[in-house]
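Okay, so here's just one chain, in structure tokens, the form predicted alone.
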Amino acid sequence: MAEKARIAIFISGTGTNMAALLYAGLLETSRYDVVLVASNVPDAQGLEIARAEGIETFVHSHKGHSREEHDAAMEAALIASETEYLVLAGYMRILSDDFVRRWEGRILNIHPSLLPKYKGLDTFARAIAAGDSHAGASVHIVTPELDAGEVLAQAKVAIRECETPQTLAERVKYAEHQLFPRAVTDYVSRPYDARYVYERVRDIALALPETHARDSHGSPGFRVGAEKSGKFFAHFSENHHGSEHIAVLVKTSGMDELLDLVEAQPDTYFKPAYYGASGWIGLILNRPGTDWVHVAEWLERSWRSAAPARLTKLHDAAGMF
């Protein structure tokens, strides 16, 4: 099983959603560990729950500090705890744009509506006033635009006759406690999900000129050029030939470069069976913090080694504009 992801949780109050995440994380089957609970409110009740379970806590009041100053203190605690993902669970502060950009794709939030409906506040009152049949909660990726990131999961809760925002909020809380741990688990497991990883590789590979997908020796591959005469520039490998890795195989300049990379960075590269003898290197993808820009650079380099000169020239020319 892959290493558990290290997550931190920011709270501002009672921490009921934090508690749901924390106790789900304590299960043997959990794919994450809660390594920090931090708050902008010194007496937030949720901090006591975390302390009782032996979880590290951190407090830094936002009062008397600029948003950037406060974010810097909170971020320092994240870095010190070696956090990989940040989860906002009732954190009543809007993070600065720079903070969000530095943690792009690694901050999750739960919002009390069925996004994209009702961003912002008073979501239950707005749903009732609109005559909606259901309200609910959404787990989404945090972006600089408020409540606008990719929605990862949702839970619907029926709106009854004579419902009030208060009664609806109480029932949505039950749904949130079920939804949040599952959505976080699914998200932090993405790097180890072969289908998700393959789709990312496929999108990058097929964005290059005149490429198409084609299986090779029972594994997905990508070629450049005509359907019949194209050349392979990448192969997707999932535990292929007994390997423990999910990887993309790309072309190096030769055996010297391949062996040097494997020796210097064994957590990133390996010499694949069968393909390795021809100078193909395995770029390991089922690991924390995969750099997808680096993956894209390798795919483009490998594509260049297989593409006809007319394509590389056109690609270079297009890149100048």
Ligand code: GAR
Given for the second form:
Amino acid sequence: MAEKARIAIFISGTGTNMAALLYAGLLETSRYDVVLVASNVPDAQGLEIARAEGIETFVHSHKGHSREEHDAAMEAALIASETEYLVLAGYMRILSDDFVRRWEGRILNIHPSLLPKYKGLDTFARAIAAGDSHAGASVHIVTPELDAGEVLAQAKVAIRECETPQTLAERVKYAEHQLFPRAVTDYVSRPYDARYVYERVRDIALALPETHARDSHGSPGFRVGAEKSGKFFAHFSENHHGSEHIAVLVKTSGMDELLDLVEAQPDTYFKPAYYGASGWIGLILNRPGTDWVHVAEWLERSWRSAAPARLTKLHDAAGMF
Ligand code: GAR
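Can I have the other form now, the form predicted together with this ligand, not the form predicted alone?
Whole complex next, starting from this chain.
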């Protein structure tokens, strides 16, 4: 079982969603710990709730600071508290693109609409004016484009006749309080769910030309070429031979490169047992914020080293268009 994920929560207001996350996080079975609550509004009510529960708080008003300066102060607090995931719960500031990129895949937000409908503000009034049957809330991954990242979970709330934006907002909050802790729990658990991780690796591997899945010594692997004579370019490894990692093994250029990578980035790479000096390196996937673009680049490189020239040439030609 993985350790609990360390999450920080940014708020600007009442902080009822923060409270829902915080109390869910205090349950024994929780998969995360709230390690920091931070705000850009010095008297945000939610800060008091966090303090009362002994959670570290941090306040930095955005007034008189550029977006970058303000983000830098908030980020320093995240780093000091060894935060792994940042959760935005009614944080009414847009984060700078650079900040979001540095934390890519590790920031979640709750937005009070059924995305992709009604990004931005006044979501309830807009849903009512449009005559929608339902409003709701969405938990999504934060990307530089506002409210546009992958939606992880949604809760629907019926719109009654004579509904006002205020009455709707109140009910949507009840739904948010159920939704948010679950969505955060599911998201932080993903890297430790071998099936989820495997399926992601498989989808990337099998999207490469002429590939197929094949077990090797009891572990799933991926080969390029004909079904009978293909060559392995990746092995999936789930706590194999006592290793604590869920990982994909890919081929480096040789032992020099392998050892350099393991030494420079021990949180990302390891040398798998029983692969000798063959150059297979383990890419660690059971950790927060796995960079899947990086994983895809490695899989392609490994595929390239195993694929026959006719395939790599075709692949290069296709890449030019
Ligand atoms: C929540 O309804 C949340 O969805 C919304 O602010 C409210 C915060 O309430 N977020 C946004 O509008 C983000 N664009 P809370 O402070 O009581 O949790």
